[in-house]
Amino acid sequence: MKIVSVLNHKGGVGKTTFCGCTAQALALVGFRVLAVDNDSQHNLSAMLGTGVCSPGLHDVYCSSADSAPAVLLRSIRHTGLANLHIVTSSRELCDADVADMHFLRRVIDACDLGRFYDFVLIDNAPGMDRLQVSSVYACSEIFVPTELRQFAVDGIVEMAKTLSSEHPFGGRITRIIPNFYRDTKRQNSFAEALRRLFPGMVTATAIPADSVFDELVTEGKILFLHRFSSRGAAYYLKLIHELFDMSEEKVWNMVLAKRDERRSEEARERFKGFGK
């Protein structure tokens, strides 16, 4: 099992809607994935149709260590997709829930969801606070979205260092992943000083500037299977395959016949309505 945490210092670099796309096309070409939600704003929660549910990820955290692994299982939420659950966030989180940034590692072993999921899926808020940081030991990899701006690309080398420096025994930055691309030569020279600054670590697929994700959010729409023509839904798919080493083709192929599924499964419960 791999635990993932989508994490930047700064906010409105499309954390949460990198995290819920991937976690919809990786249980789409047919791995196990939890999200978990560890941002008060529960954003992630509402992208993935659950909204907020009791008990959550605040209940987790304020549990003791025996009751706390129980506490996380009861958490874990059906999605519409199969394949893919939630543990959901809520107004109530915040850094004080958080007194021992171990804990949440420490949960998850003791609940030993390896033997449930192939990944896990961790969303952050901005910064780099207690939660975050929980966050943080309780991954194997964290993966970065930007903007390509001078801010962004300092913000990214602070967090490299303050992970380094902190939290050394923590999880690493391993991808750092261009968003809001529109191909300008400004953007374009940022992402070669990402390129100089984290060698290996910069994808190359970039997601584009696409009004198509706040569709999503505001319809709570699935990118693969209600905009699968995007052009969002393509650099998606090609940014699965390189962050998972993963057949392009093969990823493209099990995303449309799933998609194809859904869609005769909608039809099907259409006709039955025209019945009665």
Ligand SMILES: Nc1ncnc2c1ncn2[C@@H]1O[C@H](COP(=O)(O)OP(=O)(O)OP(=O)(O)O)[C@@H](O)[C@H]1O
Contents of the next structure:
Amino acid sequence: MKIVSVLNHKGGVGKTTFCGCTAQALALVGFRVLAVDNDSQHNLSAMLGTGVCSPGLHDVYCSSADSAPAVLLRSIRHTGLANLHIVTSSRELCDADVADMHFLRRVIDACDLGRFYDFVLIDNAPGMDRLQVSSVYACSEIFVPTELRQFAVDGIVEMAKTLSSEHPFGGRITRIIPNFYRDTKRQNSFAEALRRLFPGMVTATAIPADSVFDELVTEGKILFLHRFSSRGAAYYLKLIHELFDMSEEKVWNMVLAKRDERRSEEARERFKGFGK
Ligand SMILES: Nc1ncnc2c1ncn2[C@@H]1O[C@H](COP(=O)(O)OP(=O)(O)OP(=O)(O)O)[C@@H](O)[C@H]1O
Ligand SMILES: [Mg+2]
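Same protein, different condition: the form predicted on its own was shown, now please give the form predicted together with this ligand.
Next comes the full complex, this chain leading.
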């Protein structure tokens, strides 16, 4: 089981969108995925269609070490996709008193989640407070979606320094994913700067700026089922192939098969309704 924390000091860079779309893609390809919403804004819980559920992650943090594993297991919810489950968040999470930043890791280990999941993806609020640091200790890898701007590059450099100086035993930044890409000279120069600063970590695939991502959230749709022909979907599939070392063709074929399966189920349901 691989545990990935999706993190960036900066807000609005696409962390939740990345976490949600990647979790859905991995689940469609057949992996068993647990998404963890570690952000009191609970955007991931909304994006994956469950909304706020009780118990949720706040209850896990508020539980004793003995009872927390059972609370975590009870917090796991189904989403609209088979293979994709979520632990939801709520506004109260910002009041969670995270005294021990290794707590989340211990709880995950105690649940032996590897029996049930291939991937755990943790979405985080912007910043680097105790909640985010808990996810750093819980994960083995940190993925950083980013804009291509001066402050974004500066922010990642600072984040990398903080992680190595203050949390040397937590997960490490392994991938940096350019988002909102428009192929301008300016953006390309920031992408180059990032590649020099973080050799081998910046993905070759940059996610284009595409209004499809806003539509997904507003309409409660799934990128790979409902907006399969968008540029956003095409680039996300390339990204999955790159990040998780999967054959691009396999990813396409499995997602296509799932989409067709879903369409025929929907058609069958509509057909059942005729004549009633
Ligand atoms: N590639 C993209 N092109 C266009 N819009 C995008 C793209 N990626 C994300 N967005 C949109 O940008 C907004 C911010 O994205 P998102 O919520 O994923 O960022 P975030 O980093 O999780 O924000 P926060 O720091 O508040 O948690 C959303 O409205 C989302 O739909
Ligand atoms: Mg977010």
